[in-house]
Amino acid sequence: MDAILSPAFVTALLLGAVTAGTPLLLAGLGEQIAEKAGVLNIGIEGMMLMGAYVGFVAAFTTGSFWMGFAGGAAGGVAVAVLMSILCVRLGMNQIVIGIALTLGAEGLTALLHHFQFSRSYPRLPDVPVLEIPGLAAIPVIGPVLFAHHPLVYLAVGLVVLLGWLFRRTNMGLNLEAAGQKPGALDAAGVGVIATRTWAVLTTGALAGIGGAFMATVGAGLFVPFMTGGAGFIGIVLAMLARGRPLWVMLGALLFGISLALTTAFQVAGFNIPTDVVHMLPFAMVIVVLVLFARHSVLPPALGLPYVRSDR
């Protein structure tokens, strides 16, 4: 007990969860976007995926953290294309075609992966961190929340951007219409299958981010199957936030913590399984949608294609 009361075991805790829960939140958020313009993204794990590896793969050739981010978001947003024109488009089932770009870019990228390191898992550089001065030196609190990578401060941020975005902005109404009302949304000369693909392409760029943070800043390497689900708690994350980006970075920080479990029981020189530990997450997943997602309010249009009655 006084293992995990101790300062090392609290801060190793805390520090993992905003690591670990940075993705998720990219991606929760992402969910969110699609969501309200009803459109249900369920290759949002393929579109982490292929974040991961190509920003990986940008970060270690160029040397740059921010040239992987740039390339996660171009793999992001390249299976984001497929599931725009696929389902947006031409109005397929965007569960199937969802499973099916997700297994399509794990293996995929587990083939390129063979092709260009064999079995060798090279690693990034250490990771640059920003540090606030004075804030960053308290203890326990100051390595938490004032020393992270960049983009960790730019994640917490865009959580305040989509709160003004989605209830200040034309753009969020739009969003809301297309989600809720999208045969008004189409009377009012605003196009239903332009607001969702940018809305599914958006999706795209920040599940790409938020697979490459996990790649280049979380893990250091690239690993096939390294999402391991974080894009299906990303979508768990969208359904129960209700519309709310705050909610979307609670839940992500409790699910990170969770992750972060494992790291932390290390520090403290506990032997527990890590089979058992790697569990948590997605027990919590099961708990938590038990408890609430009978509460969770989503949009009529929610994985429906949208045909205009004048067709």
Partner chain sequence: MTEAAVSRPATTTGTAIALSAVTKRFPGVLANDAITLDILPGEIHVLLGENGAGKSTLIAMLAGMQQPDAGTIAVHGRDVRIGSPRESLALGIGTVYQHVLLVPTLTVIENLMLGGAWWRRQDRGAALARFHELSATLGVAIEPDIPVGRLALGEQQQVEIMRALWRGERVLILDEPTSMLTPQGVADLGRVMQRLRDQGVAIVFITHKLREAYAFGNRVSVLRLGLLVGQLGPDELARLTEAEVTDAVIRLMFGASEGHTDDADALLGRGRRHHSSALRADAPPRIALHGVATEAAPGECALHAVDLAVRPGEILGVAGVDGNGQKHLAEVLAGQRRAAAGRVMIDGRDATAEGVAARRARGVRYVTDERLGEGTIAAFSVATNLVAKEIGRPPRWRHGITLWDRVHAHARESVRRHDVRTPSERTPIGRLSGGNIQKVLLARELDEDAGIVVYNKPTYGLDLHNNALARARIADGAARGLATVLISTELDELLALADRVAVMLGGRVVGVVDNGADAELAIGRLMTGAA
Given for the second form:
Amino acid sequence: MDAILSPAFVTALLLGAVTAGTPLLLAGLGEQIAEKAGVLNIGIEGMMLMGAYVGFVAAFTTGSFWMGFAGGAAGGVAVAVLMSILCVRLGMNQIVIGIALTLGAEGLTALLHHFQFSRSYPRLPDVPVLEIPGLAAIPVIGPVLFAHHPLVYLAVGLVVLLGWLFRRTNMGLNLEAAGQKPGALDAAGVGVIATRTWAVLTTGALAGIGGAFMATVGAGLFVPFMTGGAGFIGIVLAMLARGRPLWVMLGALLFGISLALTTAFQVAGFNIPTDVVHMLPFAMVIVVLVLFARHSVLPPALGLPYVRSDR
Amino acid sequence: MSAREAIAGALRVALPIALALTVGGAVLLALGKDPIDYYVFVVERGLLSWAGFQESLTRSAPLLLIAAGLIVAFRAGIWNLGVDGQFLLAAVIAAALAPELIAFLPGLLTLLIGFVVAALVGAAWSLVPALLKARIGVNEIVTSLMMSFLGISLANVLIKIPFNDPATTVPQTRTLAVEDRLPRLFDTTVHAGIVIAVAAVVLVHLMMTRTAFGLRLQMVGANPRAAQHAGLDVGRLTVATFALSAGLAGMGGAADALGVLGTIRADWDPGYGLLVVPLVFLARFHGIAVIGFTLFFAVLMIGGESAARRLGVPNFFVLVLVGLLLLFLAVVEYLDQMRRRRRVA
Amino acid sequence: MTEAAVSRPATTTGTAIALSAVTKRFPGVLANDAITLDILPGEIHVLLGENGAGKSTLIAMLAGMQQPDAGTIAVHGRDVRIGSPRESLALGIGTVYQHVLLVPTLTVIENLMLGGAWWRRQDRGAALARFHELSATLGVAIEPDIPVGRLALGEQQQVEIMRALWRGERVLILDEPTSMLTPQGVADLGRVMQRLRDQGVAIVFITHKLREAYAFGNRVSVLRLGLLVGQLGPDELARLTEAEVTDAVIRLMFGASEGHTDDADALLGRGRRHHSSALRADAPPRIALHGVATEAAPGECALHAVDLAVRPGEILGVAGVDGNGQKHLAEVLAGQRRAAAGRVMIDGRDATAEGVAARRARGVRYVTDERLGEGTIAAFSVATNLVAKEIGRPPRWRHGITLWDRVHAHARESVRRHDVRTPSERTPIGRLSGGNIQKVLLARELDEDAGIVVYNKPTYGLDLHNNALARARIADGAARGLATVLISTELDELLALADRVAVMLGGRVVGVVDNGADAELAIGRLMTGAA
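Please supply the corresponding structure for the form predicted together with its partner chain (the preceding block corresponds to the form predicted alone).
Next comes the full complex, and the chain you just saw is listed first.
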């Protein structure tokens, strides 16, 4: 039992949790923006996967992780553009389109991967880590908190930024109104369609960066279907966070820990079947939902296209 | 005008398929493959060759059972997207149970129990999303998907630990002997599961269109508040819908496990669930129409699997086609609505 | 912000808005047919007309929600194209819509700030300054930092007026603003309008109540079937008595040669009903509530200790401003909502635990106010909607099997008997007009086994013809001996039909008034909590 509490185990667990939790955080924040604005973005899984693929290819060809993230954002946005045209502008069923985009992205990325990399399975070099001088040397806490890829710190910064944007800027008011009472936003002279379009595109960019992080920093390679439901977990995070970015981060960390347990157990020398560990995050989602779903609040206009005459 | 409506109806079905195949073909072309070759090969292999056609019919069995389940759910306004977990878990448990039962029970009874247990397992796996939806109104899309991921992992755990056949090197359940599996029809390779599947689809169709229960489900689907206003117990109907839908998916698992495979290996997950979704939409939730689309799709799958080996186009391409199909289905539906609106004007 | 407009003197000449030959078509309807109309500063301009006369379309074009197919709109002498609500607001046109368009989860001041450039920080300081300025102009006192969802409807409307004036007060459009207000609230609104008019604001006031038109209007324009059919200017309004104005307006609205049509009586709430012959004072109540309370979700009004009893042949009216527990009352009576405390007695037997089906078997019927929301299933046929509350029961079901022939035969019979205008009994009910949908609902609820009927706002949104038909059916039902509960926000309707009127305030029945000479005054006092 000592092994559970050994510094090596705890470090591996928390380090893994941050790496696994960052894509969830980005996806969850993105979904939060879309849901606030009244769009249920089931296609987020596809956006992440597209981001993972394009991000990996970009990082692999340029040798730059940052180009990877830019590529990831572009991949996510590409899927989000379809979503915004079909669901926001034309008012088609968000669920049907979301499933279609997810399936299409799964198939397309797997196909592209097959033709490009299935013989070579290239890997990216090791991840450049930004070690905060001095602090990173502290045992356990040091590497967990102060030795990550810079994007991790940016993602945490985004939590703060979004919290401020939601509360203090007109953008926050617009998003809230677009999801709560789109007619009121329209009457106030702000385009509901435009607001929701920007929200969906932002979701796509964040989900894409999340996917790219998963492929480049997390795994170092692209594997078909590698997001494995992370986008859907992002939806759950957004549902439970009730519009607060900080709660998304706490949730992402929690799910990150359960995802990281596999590696941590291996480090500690435990032999638990990976399938059991794979069940953990999803089992946790269900438990969390059973316990807290009663308190989750979704915008009344979520999932409904806005048509002006319906005011 | 009715002739015009008939043409419009045909277009609503044909256009999405044609568009999906065309854009899919463009994707193939971009990847350096000849789409005409691919499609011709798929049709020859999956439909025109006798062996391939039998395979396609066999593949239709689980797909049809899943489709029947989705029809129940979608008509009742429930997004049961957890089909894959329900299917796989039921398949594994049926596959593990049958070789044990066959030791002391007659063959047909074993198969019957296998199907019933599979249905119950599927239904049980839908209980959490159903109750969360019925009691506190949690969106069932997310919960059923989560349960699906959970179910797939659990199925693998079951195969690797309690149900593992020690006689094999690869983790898998004990094998049901070929002669104990679902009987073949005449002297084909098609098993009796297809009969069960077609019967299930027809029964579901009759239930939805001709019975009070079916009408109640549709009422809940079309307007839950109106259903409540009319005194229906929306919560119980939601749970019933989920159980029926997942039970049928579970039977689909049994059809594959007891009809084709005889054993389930670890990490086998065909992921039929979401693939069937567009077929059900294409059929507009009509039970009889879905049979044709399912066969079409089975041909695509069987042909595609051969094409993966022969032409080097991996089967992921089918996923792309399904995504495109769903996309164009929505687009054509939208254009059709626009057309109607303009005609009124 | 166009601050210059704030101090515009009342004597300004010229038109605020000039419409010339404005035409708007919708599928199958000519909503506005070459309307030419001037809106002047310093005037309250009343627009009158039946449902579908084209009032809402006209203001939707001024608000930038719709664009005209032909004709021009000039604002302060300049031809403009109002392509969006933003452009309308920029021109100084503020609109208060019929239904509240505020975000319930945002505070008052946040709702007012809505519409600023999205990349900017919220400028609370400036917003509060403007808020206090407008509060003074309007003479209202509202807390700026509470969520709008917690305000009473009258206060929400005041916030809407503030928002409409937020970027400069030149033109204010009010679309049926009084339909949700208490008599006191209507008087307050009148004062606010007069204040603004005296400061030179051009006000367009849409109503269907002639009394308000006469009380507040400086000019009255009447629309019928998309046409502007006539206008009464300030001189005429000053010269004529209320009765003369009324007769003139009604002639215009209905195109009738003489003033006193049945429709006009309905419009004016004339023809007070005398007590129904079927009412027997000694009969035991058919349905009674004893100390009934309910639990409410956020935003709903629950019941507290409600006692009521309705005898056969009696019409018990329920008055009150919308949102004071009427919905829960109707649902508790129908069995659609559980009573958290108290008892529901039907024919002397405890029916508290019974749901919709069991109560229906005892003759309880409920005509909901949400015809589309819960009353019908838009995509289902008229026939299916007619039997929606008896699914599975004989004679149209046998052993759970639907006998569609019988369902359709029953529907054909109902459609014929109740004069439902529908292409076929298989037509989706969502394609019918509001009046015809209400006929289907009434046909479903008022079958031969009905004994106790609850109506919730049965004439809401109906045109005058269908309004009169619905009222006649309610009266006929009571005359046949039905115990009737009539929930309505239209006082005229209650006074015309009810034997007694219970008044609801904050989920309680605060008084029951016998319908008679002084009933109106007494009800008004109870509604506002003054008595």
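Basically, rigid core = biggest C-alpha set you can superpose within 1.5 Å across the two forms. Residue numbers count along the first chain shown, from 1. In this text the structure is predicted, and so the values were computed from the model without any measurement.
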Large Cα shift (2 Å or above) at S118 between these two forms, core-fitted:
yes
